[in-house]
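Given next, in structure tokens, is a single chain: the form predicted on its own.
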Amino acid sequence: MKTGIANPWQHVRQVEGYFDSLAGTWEAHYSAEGSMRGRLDRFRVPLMSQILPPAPVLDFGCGSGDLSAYLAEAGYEIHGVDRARAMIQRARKRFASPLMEFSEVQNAQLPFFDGQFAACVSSSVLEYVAPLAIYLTELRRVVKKGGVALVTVPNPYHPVRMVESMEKTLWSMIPRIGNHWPEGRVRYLNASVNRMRPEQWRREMAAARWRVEWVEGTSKPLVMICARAI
């Protein structure tokens, strides 16, 4: 479900605050037993099938740097960006490599020249950005023609996402109910606004000059989309 946002600026600040609050513990998700550990190879394997190292790759919404570091170990030149200042500070503190650089960004305009990257990766980030069309267009600008984007987004058909959608619907109908949910849960679901079916993602990306080539993981909570810059 794609949700309209009355005040995109306020939404951005809420998302920044939410992820800043998680920066100190985010890396635990990528530990050996972490819930996000599997995301690392889920990106590395298809990336290597599309673009060989040492190609320059943008990690859009890099968080505390785990995916960036994993791809740098494979030989890619990685530039990670994030709006959450505490995440970028944590990434810089944890990782030092000539193949990696981390930058905080304050708006949708990315500090890179046209076609600077051979690819971009974005692990469960596009669900939070607004306005989505502006970000998709900017990512297309900095990825060269023929380059690829690998992104994961929520799968609205999965039971987990259906429950989340029902929660948000319930809160919108009876706002006080949200006061009894865990604060972190409420902040997460309020921040995650771009939840669309794969065919809707195809249309949104096509409008920004991306051609979706395949969608993987339609039985999982997150689907992966591979799109080509055209």
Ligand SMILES: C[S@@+](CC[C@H](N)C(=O)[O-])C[C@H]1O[C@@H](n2cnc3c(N)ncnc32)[C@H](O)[C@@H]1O
Given for the second form:
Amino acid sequence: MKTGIANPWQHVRQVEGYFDSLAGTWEAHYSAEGSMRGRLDRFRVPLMSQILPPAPVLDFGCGSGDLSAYLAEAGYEIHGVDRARAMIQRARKRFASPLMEFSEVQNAQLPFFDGQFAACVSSSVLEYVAPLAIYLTELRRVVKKGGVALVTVPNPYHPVRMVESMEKTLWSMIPRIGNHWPEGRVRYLNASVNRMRPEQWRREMAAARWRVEWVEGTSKPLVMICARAI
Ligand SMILES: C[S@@+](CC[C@H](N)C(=O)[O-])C[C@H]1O[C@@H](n2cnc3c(N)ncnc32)[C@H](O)[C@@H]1O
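Since the structure above is the form predicted on its own, I would like to see how the form predicted in complex with the ligand looks, so please show that one next.
What follows is the whole complex; the chain from before opens it.
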């Protein structure tokens, strides 16, 4: 299900509000027992196998900065950007390093020059953006030819995602049910709109001059896509 959003501007504002509200607690996902801790190496290992540090890397949708900080520790020069101001404030407060910078971005236009980065990482962000094609094109612009993008997105074949999709279908068919659903759940599922199969991601990315080289994690809730800037 690719985004059929009537008003992308309104959608982006809703996503921003949703993640602003989570900024104070997001880092707990990366604590020793946190559910997202495993993501750090899921990004670092394939990044290091393709682009050696030091190299400039964009962390698109960096949240409160954990992946940025982890990659900076590995020696990359990281620029983390996020639409949610509270996330960027939190990242700046938590991490200070000459190898790291954090910026708030208001739209798909990124404040970087063409080919500024050797790579882009984006951990569970692209499912929230609209219009997707514009973001993919802009990410391609700021990564140099031959550079890589490593992104995680929801795997629609995983049972967890199937349940999520069924929940949304249920609300749209019987709106009264949505009124009784937990508010956080409704906000999350309304925000997370780009739910596509790997072959659809491949097509969307190809249109923005990204060639998908591999997809990993097809039995997990999140797949990782590695694409080359062509
Ligand atoms: C699920 S969180 C992931 C945060 C971080 N990448 C991580 O893995 O911990 C999604 C992040 O994407 C950001 N985001 C969503 N839409 C965005 C957009 N259009 N531009 C920049 N950031 C965006 C949100 O504000 C949020 O911080």
